[in-house]
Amino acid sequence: MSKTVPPISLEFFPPKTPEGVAKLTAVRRQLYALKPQFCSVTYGAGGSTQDGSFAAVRAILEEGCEAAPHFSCIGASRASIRARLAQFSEHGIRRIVALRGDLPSGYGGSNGEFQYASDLVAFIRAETGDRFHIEVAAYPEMHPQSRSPQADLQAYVAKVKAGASSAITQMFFNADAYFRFVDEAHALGATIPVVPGIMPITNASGIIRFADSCGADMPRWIRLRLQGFGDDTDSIQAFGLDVISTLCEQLRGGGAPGLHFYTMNQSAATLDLMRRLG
């Protein structure tokens, strides 16, 4: 198996306090040693943390790393999307993670002028041509709100045909699911790079809860082992490092074009994984 580590990228979420901003700045400095291709920054339902996200993106750019804001369209107008794209261009942003996004709690209005992420991708391309590298989401085990795997795959293909540049997957634990998804997408003409999204395991209850909420299949043996460790954090993290580093080895051995780490604004777990991968 090749020991070449594919390009990596990192995901952060916007901190809500000055202390959180300072902590994330320190975390980024540690992780820049990995020479990430870019860093993405999430924001909450309905753009609820949009200003904090944009501040984090600007900070990353100023630190000399390419930054990609998450950009959702649910509830948005064409005018608001156009204005935000102009703001991105003005600040030197050249990469966007284009998403449908989740409705904010209590949202009772219409869904705005965009219904799907493919609508957003098509609009960005129509408005700005090739100015932006557009990342989209991929779900090897199906989006939890999709009607069927086939419908989910068609939704993904629609984003690719609308002009997506590459894709980042939801977290998963089964490399076969990833490779099957890529093969099925390629068969339908969607041949852009699909980068696996990697979630380090640092906390048993947290990772189990997150997997259940996003529809990621956690194999029973992993779930039972994690639950069996109880509050033994060291054992949970050692086991998690074994599980996720093995997954990464399988992915890079099969030719995955990169690895995208969901850092949860922490550095230790991602650094440990990269040391294990050599």
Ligand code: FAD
The other form holds:
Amino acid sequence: MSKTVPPISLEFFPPKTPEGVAKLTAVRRQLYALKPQFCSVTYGAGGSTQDGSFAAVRAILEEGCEAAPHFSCIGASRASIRARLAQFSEHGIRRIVALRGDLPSGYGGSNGEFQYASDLVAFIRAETGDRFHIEVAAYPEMHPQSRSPQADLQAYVAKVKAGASSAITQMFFNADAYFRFVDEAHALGATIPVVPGIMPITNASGIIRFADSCGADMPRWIRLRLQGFGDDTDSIQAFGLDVISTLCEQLRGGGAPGLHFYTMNQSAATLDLMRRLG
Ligand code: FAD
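Switching conditions: you have the form predicted on its own, so give me the form predicted in complex with flavin-adenine dinucleotide.
The complete assembly is shown below, putting the previous chain first.
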């Protein structure tokens, strides 16, 4: 197996309080030791966290790291997206994670002028040419609202044909699902890099809930072990480190072009994983 660690990127969410902002600044400082290719910041579709997201992006840029705002189109108008793109350009942003997004429950606004992420990618390319590196989401185990894996693969290929530059996957635990997805996308002419999204395991109930909500298949043996540890956080974290570092080894051994860490605004788990990976 290859011992080279592929390029890494890090994902954060916008903190809601001044204490959260200070904590995230400290977390980023620790994680910059990993020399990430870029740091991305999530975005609440429908307007919930957009200012906090942009503030975090600006802080990352000021710290000398490439920053990639996540950017969702559901509920948005062409005019609002055009204005955001101009703001990104003005601030020297060159990479965007372009998403459809999910409207928050109870959202009272309109559903907007975009239906799918492929519409957003096509719009960004039509408006700004090659100015931005456009990342899109990929789902090796199928997006939960899709009709079938084949339909979801076609939706992914549509995003690539609309002009996506590379993709980041939803979290997953089965390396085979990732490699199959990449092979099938290649066979359909979608050959952009697909970077696995890696979720460190630090908390049993949180990861089980999140896997269930986003449609990631958590193998039964992992679920049972995690549940069996009860409140024993040290055992959960030690087991989680074994499981996720093995997954990362499989991915790098099979030629994954990078690793994108869902940091959950914590540094320890990502640093431990990278130490394990050498
Ligand atoms: P799309 O690619 O548009 O797909 C959405 C659904 O529509 C899929 O079921 C797809 O199969 C289907 N579809 C697409 N095109 C067609 C078509 N032409 N005809 C029929 N069906 C079609 N959410 C946030 O709100 N904020 C974030 O910051 C955020 N960051 C994310 C980062 C990553 C790396 C990932 C993987 C997900 C992220 N999400 C985020 C979640 C994402 O917004 C949701 O999964 C959302 O439901 C789908 O977004 P998408 O861009 O994948 O949509």
